[in-house]
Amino acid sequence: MTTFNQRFRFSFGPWNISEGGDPFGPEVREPYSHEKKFALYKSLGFDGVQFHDDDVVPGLDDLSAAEITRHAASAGETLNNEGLTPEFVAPRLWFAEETIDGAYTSNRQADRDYAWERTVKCMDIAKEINCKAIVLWLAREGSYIRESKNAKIAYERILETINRMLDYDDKLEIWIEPKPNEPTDQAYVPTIGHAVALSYASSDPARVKGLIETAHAQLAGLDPSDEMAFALAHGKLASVHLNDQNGLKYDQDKNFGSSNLRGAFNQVRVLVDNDFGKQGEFVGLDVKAMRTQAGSPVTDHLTNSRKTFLHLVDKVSTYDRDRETTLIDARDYEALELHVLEHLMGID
């Protein structure tokens, strides 16, 4: 391996290692606690957790402030006795009776005034854990019909929300994560320049930051590689979370590199060559195991991401630009084209 691959550290959430129920089956795998996953991550080569509000205190909205103190502080000495450092928590907002027409674009004021009591929740629960960040995945900030909501109005509820997260804790940071579809048939926030529209208009846009999904780019039609540019040339890549999709489909979370394995070595390359990680920034995945996969707990699509971004890596440090700047000032891409693929074949 090179010096390179020693610079990143790697992330996933404990719904990563899951039951395998989906839409239309029932669980094919046993439950595997979070207490027993969080013992797993470091031997499977990974230092950091990505949390939903609830993957901290299950249950929250039914606990007093107290007792979602008592179990924020329990889940904090489980990482820290497990050497784990939790990456970021986001609110979950796309389960609730409140939630189902929207969270902070929901037409109900009482609708959004429980999205914000839950915000304030997972704030208060990512500072008990010591977590500086707070994902935003705007699962249901969207519009099934156009009529239904004002967009412009529901932007600016949108950027009122991040500004009041701001005022509320002066230390978190906020990163987040498009999305073009799904659950909503048109998302508000679909894409990356979108978050770092309303970066720059919040009122301190140093702390808000974005979370590249691969499978995210790829359903709004976009390269991932190029939206993670777009990002690192603002200064607001905090993250990434790392999978692959086969198709303008539905979010499948493959595994990285699975389906486009040029467009997986683009993605590393873009993180490479501009320091992704040096910062101290978690290499996120979000993949899914195959449903036919046997075992509990299942965890080779952890592994095999994680062992295939490596190799990235390492291809990506013995691309031979030399050749790659012939080819450009000569504008021979048909060359160039077939210096790239050799390259990924291992026969240059």
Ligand code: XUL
Second form
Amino acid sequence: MTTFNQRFRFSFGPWNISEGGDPFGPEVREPYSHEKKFALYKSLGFDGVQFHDDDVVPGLDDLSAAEITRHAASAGETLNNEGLTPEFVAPRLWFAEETIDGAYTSNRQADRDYAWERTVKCMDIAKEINCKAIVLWLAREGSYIRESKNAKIAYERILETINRMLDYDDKLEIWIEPKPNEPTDQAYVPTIGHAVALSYASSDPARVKGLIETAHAQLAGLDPSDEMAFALAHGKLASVHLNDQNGLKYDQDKNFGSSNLRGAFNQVRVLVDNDFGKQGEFVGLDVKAMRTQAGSPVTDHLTNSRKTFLHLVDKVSTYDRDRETTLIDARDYEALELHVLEHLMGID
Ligand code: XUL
Ligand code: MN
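Right, the form predicted on its own is done; let's see the coordinates for the form predicted together with the named molecule.
Next comes the full complex, this chain leading.
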């Protein structure tokens, strides 16, 4: 039973259908082209595509502006034909030689120039495919050792870049995806609080928002549902990357709800209670297929995470709030906790 099924639109990025390579071993599944992935989205229950700039235009560093436009236009046509919406495009500023020590916050001017040129290309691509948002996952904007960068200057450079982007295209929104570490030791925009502060400091706060990933909040030692609530309280939750994480280790991108079902329930609850999705926001998933999974393409992690989300939407709608209010009024939090657990276990 999925009462609110119609209310939500789901999205993911093509990197979520992966071949299973990890830092310790190669790919274990057959490659699957982006075009073939796009053809799968609808049947898996997804309407939105999240992109890195080079998912839309492969090899863009070596292409002219005209070539980039041509490739992007053809990708836009493919999306149209599949009936898919591009949710955001993110500049991949962590791969190239120029971004070894960061992009906008690199100590070298030449690297910062590269980062800006790449960001311009990303914004041009977004415009060409009718996409309204750029996601900044600030992968290497941080330090490997504390003394290598001036953090105050780094924050100023990030803000300067955001303002330049807002100036460059007055229609685009910028959605910051915070993450506290990995690949850097310490990242400069580790939480949604930092992202929201940057938004208010920017030249157009209404166009600077956040994308909250469950695992990233957990890696910062924070409760993802409270992080979401903070962004919602400021009208700045543009999207989410729902997934899960088993404690403080590498960024796991586990299936939504798989490690902490109660935490997942609370995330769904805060989204449902605050009408997330009603302005067209997508429920984004950033989940990784297990390396052990056979076949090609491997997509069960996506459909299962989506299914868990929808089951939890039902759990939220059938949760006895009157009893919750009674227990809160009596300040009987022991009973309240059991009330939640029994509801999740299907005992009530
Ligand atoms: C990295 C991460 C990325 C971003 C998009 O941890 O989550 O997939 O979501 O670049
Ligand atoms: Mn993510």
